[in-house]
Structure formats: C-alpha cells, structure tokens
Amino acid sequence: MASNFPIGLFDSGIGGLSIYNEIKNSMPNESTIYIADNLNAPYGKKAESEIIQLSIKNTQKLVDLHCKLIIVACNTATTNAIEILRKKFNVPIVGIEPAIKPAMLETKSNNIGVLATEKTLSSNLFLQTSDRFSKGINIHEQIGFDLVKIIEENGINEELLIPKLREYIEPMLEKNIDHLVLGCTHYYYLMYLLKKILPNGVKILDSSRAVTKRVMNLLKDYNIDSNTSKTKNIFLCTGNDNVIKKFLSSNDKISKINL
C-alpha cells in the first residue's frame, strides 16, 4: 500500500475531530479523510445491528477512497464493531476504548467515574475491559443522555451542556470519585465545562492521545509513514454540515455523501 495514501476517520459527527486534531498535530506529514455520519447520529441510542451496518459502511467508504489505515473514531461504534470491522477488511484499524486501565492504575480513592454513551457502556468489550482491571476498584458509570445530540444539532451550548453535566457528573463525586473517563469522543469538547463542575483534585482523561501513539507504531511497523510534506484533508458529512463547520479550519472544505 502507498506510504502517501491517507489516513481514514469516521464518526456519527464532530467527535472524531478531536482524534483528527491529534493525527494532524503529531504527524502533520499525513493525509486524512474524515466521515461525519451525522445523518445517523447518535449511535448511542441505535441497536447492535445497525452500529454494525453503520461501521461497515463507512469503513468501505474509506477504503473505496485508498486509505491505508483508518480509526474508527467513535467509542460507540468500536466497542459495537470493531471486531467484525478488522476482520472484514484488509487494511489496519484502530478503535478508541475508554481509558478505563490508566484510571483505575492511577486512582487513589479507589472511585472512577465513566461517562460514555449507552452503546458503549453495554458492550462487551467495556465489560471485558472494566472486569479485567477493576480488581478492588468501584467503576461509577453514567449514560450521557443527549449530550451528543445536542452537540450535534447546538454545538457547545453552555446553556443546555451545563445543567445535563452536573446531573450527570454530581452523583459521581458523591462517590469520591478523583478520575473521570470520557467514553465519547464528542465530550472532549466539554473538556472546558466539566472543569467548572469538577474539584481541582478530579483528573479527566480521554483516548485521543493513546490513539494517536498506537497510529504512529502501526504506521511504522507496516512501513506506510508518509513521506511527503504535501498534504491533502478531506471532510465529508452524510447530514446538515452547520455544525460541523464550526469546528474546522475556515479553509477547510466539507462535502456532502451517500453511504
């Protein structure tokens, strides 16, 4: 596969940006293409199935297009598919998990807080994660209920985030809770209004790093690095692209598809 090739992105919608930030910040040499399925968003709320169909779809999107490697940049949709993605497909694929072991290897209370959307909370693959590290370890789990459909259709809006987070996170430090794991990519974006509800001593963590780190290995173990300063991005959304385009470059161009 051609080093130069790019690199694929796909979420329900802006949440995956978060990833793209990172990728373009630690390896500005690389080419991406990124799908915003917001037309489907969110995948929270949607059944098993249709998470499955839905990652099939975009996944086949981007390899249509020659990426040489793609992050399926939804917690939601790699808890639900990964597995059948990775093994459908012939191209390297890296899936975002909540960042429940450096949590739990870090915790002084013994109390971690998730936030992550229903999907990802019932997956098998959560449950395999928070069984294997949570030995003497109390995990306070919370659905984030409409947060990502109001980030969808509002963007960052104080006014509705606000009373929803301390509904959410509240309960959370009732519990002693001193970390609070994203398990969205949509809520980095609430970095910022979770620490006006969070005590100073509260640590947030989120996966965008560690994903971006395991990019890096794969690039180099399977020899696709690029090695060219010519980049190209490409943004593409299946849904009204409003909101979207308040969380890109003003250079940046956004195309409408069909899956």
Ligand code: DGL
Contents of the next structure:
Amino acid sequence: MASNFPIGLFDSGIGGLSIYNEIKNSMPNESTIYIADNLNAPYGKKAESEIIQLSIKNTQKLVDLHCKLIIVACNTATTNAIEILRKKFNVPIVGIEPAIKPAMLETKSNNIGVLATEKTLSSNLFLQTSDRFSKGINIHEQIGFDLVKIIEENGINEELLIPKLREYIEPMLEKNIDHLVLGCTHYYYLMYLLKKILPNGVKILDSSRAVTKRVMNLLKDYNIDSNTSKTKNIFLCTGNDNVIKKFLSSNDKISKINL
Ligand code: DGL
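Next up, can you give the form predicted in complex with ligand DGL of this protein, since the form predicted alone came first?
To see the whole picture, the full complex is given below, headed by that same chain.
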C-alpha cells in the first residue's frame, strides 16, 4: 500500500535543505515538511540534554503533522539524540552521520580530516563509529567554530567564511589528509569555498546521497512510497526567515511556527 503522507525533515536551520534537495531530486513524487529550528541555532555547542529536548520537539511536530518518515537532517541532532527519538516515536527515523567509513576505505595517505560541530565530534555515536573503522588510519578532527552561526546570520559570506576555513583546513593539510569528511549539513553549502582552498588530490565527502538512498530503501521496505505526482512542500522556521528564504526556490513559501 502506498502512502502520500509527507516525509518530515528537521535541522537547526538551512543545513538540512541540502538533504531536502537530494530527496526531491531523487523522489519528486514525495511531499515534504521541513522544520528549520533557527531560533535555537546553532545546536553544535549546546548541552546534549538540550539537543535532545529540541530534537524531540521537532520530531513531535512532524509526527503531529502526519509525517510517515522523519529525517534528522542534522549531524549534531543525529549523533546526540537519534537513539532516544527512535525509542520515543513509532515512525521510521533516518539520521545523518559523517561519512567516515567511505573515507577510511578509500584513503591512500591513511589520514582523513573531519570537519564537524563540537557536539558531533564529542558524541558517543561519533566516537564509536570512528573507533570501529579507524584501524591504522589517523582521523584529524576539527570543530567548525562559528561556521553555522555565520551561515545562519549572513548566508554564504565568503569574506567571513574563507579565513575561518583556511584556519581549520590548513593544519589538516599539513597532516597529509586525502579526504575531508563534512560532518555538518550546513557545510554542504561551503563545498565550493572548500574547493578553492583544498588541493586537487583531496576529496570532499558528504553524506546527503547516502541518506537519500537509505530513505528510498526504507520507503520501499515499509511499502509507503508515494503514488501521486501531486506534491506539496512545506517549509517552517522558528526564527527569522531572512536568510533561509534565499536558500529556497522563488515558489517556495516559509511560515513561522512556535514549537
Ligand atoms: N546542520 C547541523 C549539523 O549537521 C548544524 C549544527 C548546528 O546547529 O550547530 O550538525
């Protein structure tokens, strides 16, 4: 039996739109509801308990709006809260985690870099994953201090972002990384800036395709993929919509909500 209920996504702001775009490109018949909890952005420095509470609120809202599957389109919320969300809610939940495994499998220099938020890098889930795959490979971690804040407040402002990216990336290059894993959905939008800084030999890995594949498979497994081309995409935010509007197409409207 098909289901035409929407897929729900949430993030602390615009980052998860990178996943939304992948989902719509691969599954144009699916309707979606996206929550940008930008009133509370950034999540990356908050206490784990607060990230959990905010993730529960976002998920509850998407469940109340009848979402058939929820994507935690935020590495910080996934790595700190997904186990609790899965226990609490009776709906399939897909998360996003830094693509360490493919980087480990592909590296030739045995050095990979991971750029992520403070709370992703300190989470148990991240530590377990990096321990599990890291045999003989050095993982050079870097917190992307202020990157999410800058993006949420100013969009992709090269003048503000390039110096920060250089500061974070150069020490990794000195360690001879050949893969840079983007561990925050906001950083997807920094890809073209990173390409200006990184030498050709360094590959950038992001997890949005892997998440999309997982969602496709789950919809099939649960037999809940959509069978209509009449779709609706709803965008909700908890804070100011000035910046997020610029990341949406001109036909898309965004409404403010309180959670
Ligand atoms: N997009 C979120 C992530 O993937 C951003 C975290 C934040 O708000 O600091 O981690």
